[in-house]
Every structure is written in structure tokens, then in C-alpha cells.
Amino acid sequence: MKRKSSNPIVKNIYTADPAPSVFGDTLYLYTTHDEDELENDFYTMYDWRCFSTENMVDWTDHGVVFSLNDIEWADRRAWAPQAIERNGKYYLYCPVHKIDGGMAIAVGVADSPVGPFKDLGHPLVDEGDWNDIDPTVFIDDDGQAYLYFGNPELRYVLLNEDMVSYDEKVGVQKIPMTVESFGKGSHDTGTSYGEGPWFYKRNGLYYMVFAGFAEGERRNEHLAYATSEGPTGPWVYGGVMMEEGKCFTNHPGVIDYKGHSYLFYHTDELPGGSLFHRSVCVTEFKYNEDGSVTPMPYSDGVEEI
């Protein structure tokens, strides 16, 4: 009989904003870390953690792999990251609060998936506003790398091959925030798109999974998705992927690993859990033949592979 994991994945600390990456035969899960003690009754987050598995049941804790202490120009808000590998280097894209500024995107670079990551010394993206959060990175088949991000708007840059700069002639591009692309909802743009984009490609179809808000009175976030035949759109709304839960926020991380498809997300399930004390979970799902996704329930865990 196969063993089965139990959610949440990490039970000794509060974790959120799961970002899975597969390097070699190992799945690495990067997360944020909600501190036990809050400052100003708000998200209190200082570092990024990494966990790894080869069977989806046994997880290795690699501890802190990058932190605000490593970023001299930032002072708080170690928010949702994502990692990628290119040319033997590993890049961790992280939103942070810039000292005397708004939110900006930092990049940590390492020789190993588990760090230690070293900061560039300056922001990669810094528009001077609050939209530069929740980066999601993807390298297409032609070698072009894309970095999407944003709340309340979805924006992107074309990363250069060095992965630590972008094509400034193209600059920061704004995706049209339409109901056709992201569904009708109650967020600031009038669509359901809220934050937490997760960008990937599967069987020739591009996916943008995101945390969203339904129509009507503002409630908790659900997870939804849009698809496109090209990496920059036009995006077509696909529907809800996971219904809203008890926690105000959610954050998707979608990955294929050893022939299985997984959605990582977060809840407030651990003792003492709240909108500021979250916990990363995972569920397995299957795509429909046309690439669409049927809404899936919250999970108690996944089987060993």
C-alpha cells in the first residue's frame, strides 16, 4: 500500500506562497515564512525557505536560503518568490519593500538550488509603485525568458539571457485587464485577477494561474486560470481552479513531476493559523483532454511516487 502525505506539508513553522521547481530528479519547494509574532498586525515576513522531495511524501528542510538581511536596499516584506535554473546558475525572484520606496523585485543568484543566494545589489524591477510583487518566471522553447508579476495589474518584462536584467527597449508591458481574459470579479480592475500569477507552458498552451476575487462583496481569494496560444496573450479566461477557502489569501504553484500534475496552495490549517499565519499544502489533479482544468477540492495530502 502506498504511503500518503498529510497537509500542510510543513508543520513546525508557518509557510505560504508555494513555488515548486523541478531540478534534476528532485522537486524543490520555495516558500515564504510567516513569523509567529506580528508587527503592526500585518504580514511579518523576513526570509525565504526551501524544502525538497523525491517522492512527494518525505521532505527535506533546507532552512533559510535567502533573507532580507541579504538585501541591503530592502527593509521588509519578504513576499512570494519563484526560482529557475539557467546555464548552471539558480535565480530566485523575490518581491520586497524598498527602503523609502514601494515594492520592487529582487534577484538572488546561487550555484545550488538550496543557496545560499546572493543579492544583485539593486532591484530588477522597480516602478516606484505597489504593483511589483509576486514574480513568476518561465523560459520558453526559443530561449526567451519572461517575468510576469503584479497586483492589481498583470505586467511582464522580457528577461535577458543573464536572467538579472531585462530588455529595456521593450520595458515593462501591461496586459489588458479585461473580463474576457480574467473573468468578471471584484478586484480593482473589475476582473477576478488579484495577484499571485503562475506562468507556465504545457502541450503548447500557455497558462496563467492566479489568485482571484469573485464578483460581489470582497471575500477570500480563489484560484483561477487563463490560457493563451502565445506567451504574451491574448489571454482567455478558463475559470476557477480551486474554490475560495477559509484563508483570505491563496497562492498557486503548478508543476508536473514524474508523470503527475500538482497544485500547491496555502491555507490557515495549522494551530494558530490566520490570514497572517498560513501553511503550504498540495493536491494532485489531472488536465482534461483539451487542456482545461476542472475545479478541484482542498486536499488532505497526496500519494507517494
The other form holds:
Amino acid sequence: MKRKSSNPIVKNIYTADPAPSVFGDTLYLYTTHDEDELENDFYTMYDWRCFSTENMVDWTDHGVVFSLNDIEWADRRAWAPQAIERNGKYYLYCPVHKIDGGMAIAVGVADSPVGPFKDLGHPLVDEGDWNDIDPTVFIDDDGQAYLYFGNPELRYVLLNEDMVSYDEKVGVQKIPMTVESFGKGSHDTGTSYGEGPWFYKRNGLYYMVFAGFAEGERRNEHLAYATSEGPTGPWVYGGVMMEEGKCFTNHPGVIDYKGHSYLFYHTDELPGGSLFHRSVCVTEFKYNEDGSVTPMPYSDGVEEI
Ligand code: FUB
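With the form predicted alone done, generate the form predicted together with ligand FUB in the same format.
Full complex below, order starting with the chain above.
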């Protein structure tokens, strides 16, 4: 009989904002870390963690791979990251709160997927507003790298080949926040797009999975998605992927690994859990033949592969 994992994946600390990456034969899962003790009764997050697996059941804990202590210009909010590899270097894109105010996107660079990541020394994206959070990175077949991010607006930059700077002439591009692209919802743009974008391409179709807010009174986040035939849109709303749960936030990380498709997400289901004490989970799913995704339930775990 096949072994099965049990959710949440990490049971000894609170983790959130899952960001899976496959490097070689291994799946690396980068997460944020909700501290047990809260400051000002708000998200209290100082470092980024990494875990890895080769079979979806046995996980290795690589500990802290990057932290606010490594970023001189940041003081709080080690929020949702994503990692990517290019030319043998590993890049971890991370939203942080700047000492002089506002959120910005930092990037750490390492020679190994498990760090240690070294900060660039300055923000990569810093528009001077609060929208610069939740980066998601993808390198297209033609070599162009895209960094999408944002709450409440979805924006992107074209990363240069060095992955630590972007095309300043193109600058920060704003995606039109329309109901056609992101569905009708209750977030500030009038669409359901909230935050936590997750950008990838599969069978020639581009996907933007995100945490969203349904119409009506403010509710907990669900996960939804849009698709496009090009990397910069126009995006077409696809529907809900995972209904809202008991936790205020949720956050998608979607990946194909060894012939299986997985959605990583977070809940508050570990003992002592709360909106500020979250835990990363995973479920397996199948795409429909046309590339669409049917809403999937919260899961107990996945089978060994
Ligand atoms: O974990 C801190 C923030 O909450 C993330 O950046 C958002 O995506 C939401 O999960």
C-alpha cells in the first residue's frame, strides 16, 4: 500500500505562503514563518524557511534560508516569497517592510537552493506604495523573465537576464483590473483579485492563480485563477480553484512534479492556529482536458510518489 502524507506538512512551527520549486529531481518548498508570539496583534514574520522532498511524504527541514537580519534596509514583514534558478544561481524574491516605510520586494541570491541567500543591498521593486508584495517569478521559453506581484493591483516588471534588475524603460506595468480578467469580487478594484499571484505556463497556456475575495461582504480568501495566451495578458477569469476556508488568508503555490499536479495552500488547522498562525498544506489535482481547473476540496494529504 502507498504511504500518504498528512496535512499540514510542517507540524513543529507555523508556516504560510507556500512556494514550491523543482530543482533537479527534488521539490523545494519555500515558506514564510508565523512566529508564536505576536507583535501588535498582527502578522509577525522574520524569516523564510525551506523544506524539500523527493516523494511528497518524507520532508527534509533546511531551516532558515533567508531572514530580515540579512536585509539591512528592512525591519518587518518577511512575507510571501518565490524562488527560481538561472545559470546555476538561485534567486529568492521576498516582500518586506522598509525601515523608512512601505513595502518593497527584496531579492536574495545563493549558490544552492537551500541558501544561504544574500541580499542585493537594496530593493528590486520599490514604488513607494504598499502594493509591492507577493512576487511570483517565471522564465518563459524565449528567456524573458517576468516578476508579477501586488495587492490590490496586479503588476509586473520584465526582469533582466541577471534576475536582480529589471527593464527600467518598460518600468512597472499595471495589468488592467477588470471583471473579465479576475471575476467580480469585493476587493478594492471591484474584482476578486486580492493578492498572492502565482504565475506559470502549462501546455502553452499562461496561468495566474491568486488569493481572491468573493462578492458581497468581506469574507475569507478563496483561491481562483485566470489564463492568458500571452505572458502579459489579456487575462481571462477561469473561476474558483479552492473555496474559502476558516483562515482569513490563503495563498497558492502550483506545480507539476514527477507527472503529478499539486496545489500548495495554507490553513489555520495546526493546534493553536489562527489568522496569524497558519500552516502549509498540499493537495493533488488534475487539470481538465482544456486546461481548466475544477474547484478542489481541502485535503488530508497526498500519496507517496
Ligand atoms: O503572509 C503574509 C501575507 O498574508 C502574504 O504576503 C499574503 O499573501 C497573505 O498570505
